[in-house]
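This document opens with one chain alone, in structure tokens, the form predicted alone.
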Amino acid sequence: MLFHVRMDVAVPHDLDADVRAELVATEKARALELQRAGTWVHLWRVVGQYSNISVFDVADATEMHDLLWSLPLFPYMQVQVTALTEHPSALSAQR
């Protein structure tokens, strides 16, 4: 099941610099892990913002929910999730 996810990150400015650096490093490691596993299939930066647009390929909504909660920066994110399905006019749907 595919999900389109927008993540807007707002880490508090007064967060200790070392804590912030550790959070960012562990977030990057988790994102790379999920990409290598084929779960986080697309990751794009939103220009001029601390945000991304991503596509995830997971079994169901519960897995998507659990995955998001596993992200180290999740407590500092505003997340919008949209389930996707193939459009009948998509080239891939023409058989």
Given for the second form:
Number of protein chains: 10
Amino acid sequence: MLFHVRMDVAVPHDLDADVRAELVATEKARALELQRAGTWVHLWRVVGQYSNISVFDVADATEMHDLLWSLPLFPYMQVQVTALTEHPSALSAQR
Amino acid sequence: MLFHVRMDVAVPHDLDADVRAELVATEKARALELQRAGTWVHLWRVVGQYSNISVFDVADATEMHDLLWSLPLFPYMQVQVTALTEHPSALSAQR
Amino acid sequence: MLFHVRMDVAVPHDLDADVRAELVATEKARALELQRAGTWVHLWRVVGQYSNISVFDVADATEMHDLLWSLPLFPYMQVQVTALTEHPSALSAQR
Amino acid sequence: MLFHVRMDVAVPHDLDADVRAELVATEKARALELQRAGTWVHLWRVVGQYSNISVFDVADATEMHDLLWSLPLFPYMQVQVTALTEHPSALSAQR
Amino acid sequence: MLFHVRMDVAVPHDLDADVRAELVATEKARALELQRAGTWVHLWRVVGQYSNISVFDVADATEMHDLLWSLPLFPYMQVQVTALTEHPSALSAQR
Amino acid sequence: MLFHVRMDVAVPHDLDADVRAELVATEKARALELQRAGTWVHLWRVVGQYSNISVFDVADATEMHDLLWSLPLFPYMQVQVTALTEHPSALSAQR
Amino acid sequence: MLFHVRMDVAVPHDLDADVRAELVATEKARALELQRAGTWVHLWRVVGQYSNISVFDVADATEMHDLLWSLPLFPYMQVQVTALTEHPSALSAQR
Amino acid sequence: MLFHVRMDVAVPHDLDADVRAELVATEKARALELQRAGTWVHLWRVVGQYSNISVFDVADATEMHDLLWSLPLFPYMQVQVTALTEHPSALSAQR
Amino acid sequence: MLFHVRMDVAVPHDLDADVRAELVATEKARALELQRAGTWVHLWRVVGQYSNISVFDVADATEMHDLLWSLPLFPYMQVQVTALTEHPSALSAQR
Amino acid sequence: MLFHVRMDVAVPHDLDADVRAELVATEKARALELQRAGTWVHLWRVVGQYSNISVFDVADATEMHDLLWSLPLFPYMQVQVTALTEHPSALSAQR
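Next, give the form predicted together with a further copy of the same chain, keeping in mind that what was shown is the form predicted alone.
Once more the chain from above appears, this time first in line as the rest of the complex follows.
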């Protein structure tokens, strides 16, 4: 099933620069891994924000939560989760 | 370029049933046409809402505005438009 | 999977009394049917509001959406949907 | 009587790791104890949030307050309390 | 137990004047009755608003809900309900 | 005249424990003194919050401000002040 | 005592033009009368809004409420009332 | 002096089509006239909204208010007015 | 021209007491100076808040901005600025 | 294409004064450079705020994002981005 997620990142200004760099690098590696696995289906940057809008394809809500909870930057994010379903006007629904 | 759009529809309760049905049918036809043209790239239903979350691929902001403005249900929608760009952690950015 | 839903009802004051009574009766019948089926797991009244807080157990987001969309009072509700998962401190998680 | 409670936890990033671990463990022990006692009736995790949605069955508002106030993580929570009552369309009300 | 309630009234401008006068008179009679019964403990007008702030002393949440739901002006009110308990610095708590 | 006041307290987590205890004790002593003087007419705890809802009977707005400003916990409070007057449906107004 | 009041006016579009003109004229006459009496101390227009910001000098909260409640446009206003007192840095406080 | 103004238009759905067309045409004529006069300095459409963002160069706040108040669509607009001044990093300030 | 300004002050709890006292004293001196000059026309305390509501009479928006920006407490304030103009029902407008 | 951007700056009070001065100077140099290049088309100060309202003319959303992301004060800003298009009542649209 699909979840739409917006993540707004706010890393504290006084976080150690090395810790921060390590966090960002680990986050990126995890994002690439999940995209390659077909779980993190879309990942876009919001213009002018330290934010992304993403779509995930997961088995259920538990997989969605565990995935987000384990992101390296999770403690520094505001996260909004919205459940999606097929739109009746989507091409995929014209069967 | 990509725009993320959320549309929340609120058709007045007292709108004539035929007018309403015609509006909804015309809106669907337009949505299908724009999806086939590759402009309306994603179209999802928000669970539990008369709302969709969409992504459009347009030449520029003017095309985006004209497209939204001309939707049959536009007068009955609240629309939120967010400009997107490639995320540095997206697979497509790993070149 | 579980969804937490809050429904705030606002039937227009000028709706015909018979139509309204019919809507409310049909809504109640549907709520009872879904509770008996084990789908509408919890249904509570919010004190002092024409609102309920509910928990649904559905196969997926599509079933959740279709259920809400087809409620007789849906056109007169504000609906908030929140995906739930097992809490690590819940008794059910102590295995 | 029943109260619906949402707790959003925000432990400061600079809290000592041992203090934090102790707090979380004590909170969990208390949650289990109250669930076993039949007071903390439901405890769900909100997907993608360090938050729970709970339902408590207590004698009165004073018991509800004292319970929440004495939770180990209370100083780090935003808490929303909503009084519930039986819904006229609930199965339990069809007598 | 005590509930703090704020009621903001918005009677539609096009309501028939006689219906409105009848509603207001019935509401007042009911308020007086409940005050004499010791249930509606406090009733104040908010300066500059068609609103009141009230405190009710009821057996439980169900009595609170039924009382509010049955007020003649309930369909035209926004209602906020807040559960109260004894404050540890109140005179009544110094035993 | 009467003022309705809600105070939401947020003492910083890193405040010295002795300073905090002293503040809380002084605040309580002041609250008791003002209740005995008939100025702080009502003082309730909001369930699940480090907050109170109070009603004050003061000579004028200046007395109200000076009282609040001089509370020991004032620097750590969010305060909402609402002027009250007699409600036309209050028992006291039926003369 | 002084109250700061902001009034935002929203007369319904379908109000009869004569009724509207009468309301506006009566409101203006009342505003002038109260200014001449020294009660409505300041009356400013907010730029670009059908709104005013005013300061009233009244005996107490009851006079303030009765004055606002009896304004001809009151049923069509959103009103915000803020109690004022002398500022310690005001010239008038340097005695 | 310069004012930044955002206007969000919401013409009622049931307004007579001819009245609406006349309003829109008159509004456009007025906008062109004020642009030619050098008063309405910038006029942009917000993408996806029946809204504009404008900058006006007027003698003072009174001219700004009278201009907005007399716009044909003013009764159907939400208007936000923000006073501007020269930015110290603007080219025009590098003298 | 007139500007209505609300200033909400929040000096950090850990600011050095001497620095704070100096800031407050300098702010007061500046406020008195500007009142004597006829620029800071009104200065009121909001009851129960570390806030003021003020009206300034300045030549233009630039003078308004420079005045606010140079206030000693400016870095610790939230400031809301509203442009005012003469109200058509004000006594001063009856010429 | 044009973007409307509002930037609200909040540099932490405890940032080293030299670091801050360097940041502000670098920001100003960058703003001047981008104005001279014709990219940062308008830059205004919001009266009474550490904020600016700007209009940028960029090739696409990616250029807009990279520009904002690389501003020296970006980590200390709240940024709101709004896509603009030509207004049908703008002089430039009368062809």
